[in-house]
2 protein chains.
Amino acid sequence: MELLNNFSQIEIESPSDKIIRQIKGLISSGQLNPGDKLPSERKLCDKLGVGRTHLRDALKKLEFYGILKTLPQSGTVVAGIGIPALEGLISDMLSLHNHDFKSLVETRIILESQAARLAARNRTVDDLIELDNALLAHQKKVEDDQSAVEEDLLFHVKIAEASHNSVLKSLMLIITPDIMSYFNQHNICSDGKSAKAVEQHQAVVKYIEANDEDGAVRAVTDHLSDIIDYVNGIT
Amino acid sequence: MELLNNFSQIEIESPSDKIIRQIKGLISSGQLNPGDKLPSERKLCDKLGVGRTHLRDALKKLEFYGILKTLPQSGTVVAGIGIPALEGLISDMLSLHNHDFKSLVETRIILESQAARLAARNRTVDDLIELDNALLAHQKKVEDDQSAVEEDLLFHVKIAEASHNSVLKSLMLIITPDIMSYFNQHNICSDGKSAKAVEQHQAVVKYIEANDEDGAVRAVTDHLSDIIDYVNGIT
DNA sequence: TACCATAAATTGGTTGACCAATTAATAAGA
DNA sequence: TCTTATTAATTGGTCAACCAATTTATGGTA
């Protein structure tokens, strides 16, 4: 079955991504500048040789990333962030969700440990109750020998909520699916570690409750050290 | 002109966001479960009482966030991340790009300081050259008394690149437009600080060059301390 | 000439019909 | 009865026409 490893994921570039790449070209060649109003959608389709639906998809993506701003019944303008940064942002958004696992885990640890720090600083009594509930739910599943990845994940989300930093929570949620899909693809289920995980979770909560910022960071780092080791192993 | 301050931004929920909210309702009420195949797009539009275009927009967004997976000519399935996490993710993605400024800045500092740490650890000689170039470009603009926000930003991007962590760079780029739009809206241009900024940038590069991780973190934190103070002031 | 009301053209937004691929159902053959 | 072609229905993907709001052009009036 080792033959399967000789095949790699086929790169399929969606039509809208192709268009984004072309628009990037228009910017590089100076035909499009920050602050400019784009040509009308119809003229652009014509010029790029694609359907309006696809062009619209591309524009929507670019707007989501803050690169464009669409004014209803009026036109679409390029945000004033300057060409070099603009190009960087575009090439970057094309490769989002296609990150290497090491970067993903490294970043996850950064986000989670700092979330724990903020949680230790800002947590309310309500947050502690929520954390305890998540902890108990996780513990119960583990004791019943059921799959607890869901409850595990939810505990980490609760920490992010206790940090009272909405951006940090959002970013964590953004990278979570990527990490999980990698886990599923490579069957890194980390069985048998569940009981240990529960203990480590308890430690994290303890430090957050005591407002011990450095302790919380340390506890989270310890908890995730297994994954760190794994990542460093594959490099 | 103070009258203007009595008006707040009108909340406009896009059609696709409304649909996402409805789909969230379907999940909450148990009509949709992880692993399920969704009803066909046509039946869904009919049930939700919306056009297919809007429904498709919503599905595309949900797919971007890893909540759904669309199989061409076959169907759309709900990712197996479990209902509670799913709900959290959905409500969170609806409020993306609508974050409070304090969380944004707090997170930016976390990302940039840790990026600097990794840069100090992983930087190559090429990275140092790139950093120097960005530094000189910034310096030149400042000496000519021209607007240098673009070059300033670009310098920070170069640090992210020197960290050799693609995820960290992506996340930084994601929140950057939000921060900049807030800066523009509230006219926080921080004039006159440019010369100081150049010096601080030089310090950061020095620590990165010397592989001094803690020093790099400290230098970045110092550099951004002005914004920290501002944020703590408005709380 | 300057101004304003009106009409034509252009804009992004939306809709419904159409396409090819897939799946399910059906009918023919062993 | 089971297997296998063949057909019909359903799927997501795509396209072209249409809509209302906006902008621009036009022509008439002071």
Second form
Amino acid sequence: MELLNNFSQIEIESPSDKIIRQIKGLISSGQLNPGDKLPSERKLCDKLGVGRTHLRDALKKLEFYGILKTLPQSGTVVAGIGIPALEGLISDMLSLHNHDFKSLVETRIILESQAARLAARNRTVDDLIELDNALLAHQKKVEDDQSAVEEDLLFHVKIAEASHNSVLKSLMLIITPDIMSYFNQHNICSDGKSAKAVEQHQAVVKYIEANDEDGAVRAVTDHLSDIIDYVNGIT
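Form predicted in complex with the DNA done; form predicted on its own now:
The next block holds one chain only.
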């Protein structure tokens, strides 16, 4: 049994994953630069040999992570300078050593705590509406017993947005997706923890709404306690 634990499940890349990897590769190599416009969906589908559903799924994820953005009447363009390269470096780091991953998670905890503090201080009515919407979207996926990884990520991004610190938000976008993907892949946040996460999200929003900075930090720390316990066990 101990030997079996050394093996991991084989992950088969979907067409959208392959598209994401290819676009990130073009950005990292400098063939795509900030502000560059992507070809039309039709041309990309013909070139890549995929259907529009796979392409749109890939573009949606890349935009969600801040690598691409859609401009009205201009199409899809490469977003901010520097972020894609850093995101790639962090992806590489995740495949290196356990202590690297531990450091990455510890950094996330620091960033999330400060994001929650600033959100409680700076949030607007519109921010609270966005947080409530993200909270409900995550809750619905959990209640329907569906994967809620992206909805969970979006909730934490909305906290960073409510902090009104653009650098903090960018750092969160760089770090958090790969961490959540790692935890999902290794089935770390399972065993009924999704329902618990919904309640913890609700507590975070309550303190942010009340402008309670210390309460928001405590709520986020409590929410991340399982992650803290996990990384503390990494040698």
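On a predicted model such as this, the values are computed, not experimentally measured, just so you know. Positions refer to the first chain, counted from 1. We call the rigid core whatever largest set of C-alpha positions still superposes within 1.5 Å between the two forms.
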item	value
CA of R21, rigid core aligned, shift of 2 Å or more between the two forms	yes
Did K37 shift 2 Å or more between the two forms, C-alpha, core superposed	yes
Core-superposed C-alpha of H54 shifting 2 Å or more between the two forms	yes
